[in-house]
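The chain that follows stands alone, in the form predicted on its own, written as structure tokens.
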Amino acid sequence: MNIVNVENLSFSYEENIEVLKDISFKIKKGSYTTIVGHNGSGKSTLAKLLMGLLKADKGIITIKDIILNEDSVYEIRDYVGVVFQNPDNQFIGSTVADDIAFGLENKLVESEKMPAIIETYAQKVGMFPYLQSEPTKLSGGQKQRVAIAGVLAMDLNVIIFDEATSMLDPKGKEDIKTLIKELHINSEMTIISITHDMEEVTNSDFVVILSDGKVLDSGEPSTVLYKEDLLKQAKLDLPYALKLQKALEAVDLKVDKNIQLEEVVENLCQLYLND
């Protein structure tokens, strides 16, 4: 089953500058979807749109039988949650636990009921410790996972990582996508992350690459992820795992049983210098 549905979407900031071409693909529930593409290739615009930030000069969203227009947004709002880019944009409470709170006040939760929630998603992100603390004093990494605690509370159905690792040190983006991964293997909830971490979309299920915006091809990552012409023709590089898995077939282990240690290092070297 699809829960979002794009078709034939376009969008123009001037007239007769399209960003997005007549786009189309699917979504299915509980899945994760990366969508990714060089700088300039509309995959923000998209993820404005699909927001409903952004009105779409053609075209349809469809996000769980429902048309995302000016009427549903605030409907479709109930089943969407989004991670943005600047952790430090998202921010309202003057502790942790008041941000997690935030969104379930929008909701008309009970307030007998809402410390439970607040622990609960708190634990599940691993910032149950810092719940009294000022969201100011957090790291980035932190200030993502309260914010993607914030979402999970609110008990949605899709959320959305726009570049949601982008600000982050190597270690935040690292944590990121790994808290994201979990969230994937562990619970229903569809997954959407704009980005353009070619690491990232090697955990996704599902991939939607966009260049100069039209979608140039879509599919299961262990599919689109070889097709080394189009990637060059995206503008994307190759994930690392598959640069070091064609540093070593390029040694040809399978030709000398003798493991020639000093020609496998030779290409990882000069893979890394032409990183």
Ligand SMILES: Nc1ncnc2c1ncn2[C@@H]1O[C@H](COP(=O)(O)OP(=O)(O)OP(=O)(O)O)[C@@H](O)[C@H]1O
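Throughout, rigid core stands for the largest set of C-alpha atoms superposing within 1.5 Å between the two forms. Residue numbers count along the first chain shown, from 1. Just so you know, these numbers come straight off a predicted model, no measurement behind them. Compared with the form predicted together with this ligand:
- After superposing the rigid core, the C-alpha of Ala149 moves by 2 Å or more between the two forms.
- Annotation for Gln123: C-alpha shift of 2 angstroms or more between the two forms, rigid core superposed.
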Contents of the next structure:
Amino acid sequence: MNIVNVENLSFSYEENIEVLKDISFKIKKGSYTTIVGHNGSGKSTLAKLLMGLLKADKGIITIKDIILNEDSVYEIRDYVGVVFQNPDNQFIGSTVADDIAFGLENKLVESEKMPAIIETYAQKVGMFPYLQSEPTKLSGGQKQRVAIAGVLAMDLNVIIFDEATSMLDPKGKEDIKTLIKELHINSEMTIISITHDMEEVTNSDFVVILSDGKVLDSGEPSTVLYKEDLLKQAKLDLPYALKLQKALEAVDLKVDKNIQLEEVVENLCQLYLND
Ligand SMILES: Nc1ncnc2c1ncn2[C@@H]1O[C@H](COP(=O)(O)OP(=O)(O)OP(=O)(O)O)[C@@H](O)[C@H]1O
Ligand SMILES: [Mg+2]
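May I ask for the structure of the form predicted together with this ligand now, the form predicted on its own having been displayed?
Okay, now the whole complex, with that chain kicking things off.
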């Protein structure tokens, strides 16, 4: 069953400059979908359109069988949430706890249940000690963690992460990735992750490749990521497994059994250094 259906969607910020050009794709309920594309390809614009923060010029967005329009937008936001790449625009409360509570209030969660939910999610993203801090005084990565906690706490059907871990340190990125995966596995939650991380794409269920406002391809990563020319056209990096395979092919490992291990290692090092 598809939970998101985008049909022939077009959008321009300015007249005659189309940022999204007649794009169509479907996202399965409960999937972990990645959306990739070069800078300016239209990914964040697409995320805003899916949330009804921008209005399409043409096309239809359906979420949970509800067609997104001015009347349905508030209902749709009960099901879909987004964490944007720049967390600065996402704070309204005077404390971190208020901020996480904001989404819960919108979902009409009973007030006596809120503290436990807020504490659980603050803990999950490592922000429990900051619950009474002022959000504006946090670092970029800490703000992202709070924004992620706020959205996760809302128990939504679809969450869009728009490069939501871009400001996190490597350990933080890994922790949040693991947390999202756990939540995804343990629930019916559909994850849409806008990312430049090709390893994350490799591990997702479905990938949509955007280039210049168009869908270049979509499908299972095991199929799409082997299309080297397509990745080049989309200005995307090759996934590590493919790079490794190419490096091993370069030393002709399969054909020449007498190949020296040093030569293989040298090739892999070269690959690593060129990365
Ligand atoms: N508010 C705006 N007004 C006018 N043009 C805009 C606006 N926001 C984005 N654009 C333009 O729309 C295009 C797509 O931008 P968008 O932010 O969706 O790209 P993106 O794929 O998210 O890029 P990135 O990887 O850098 O985040 C870009 O050419 C950008 O300049
Ligand atoms: Mg963006």
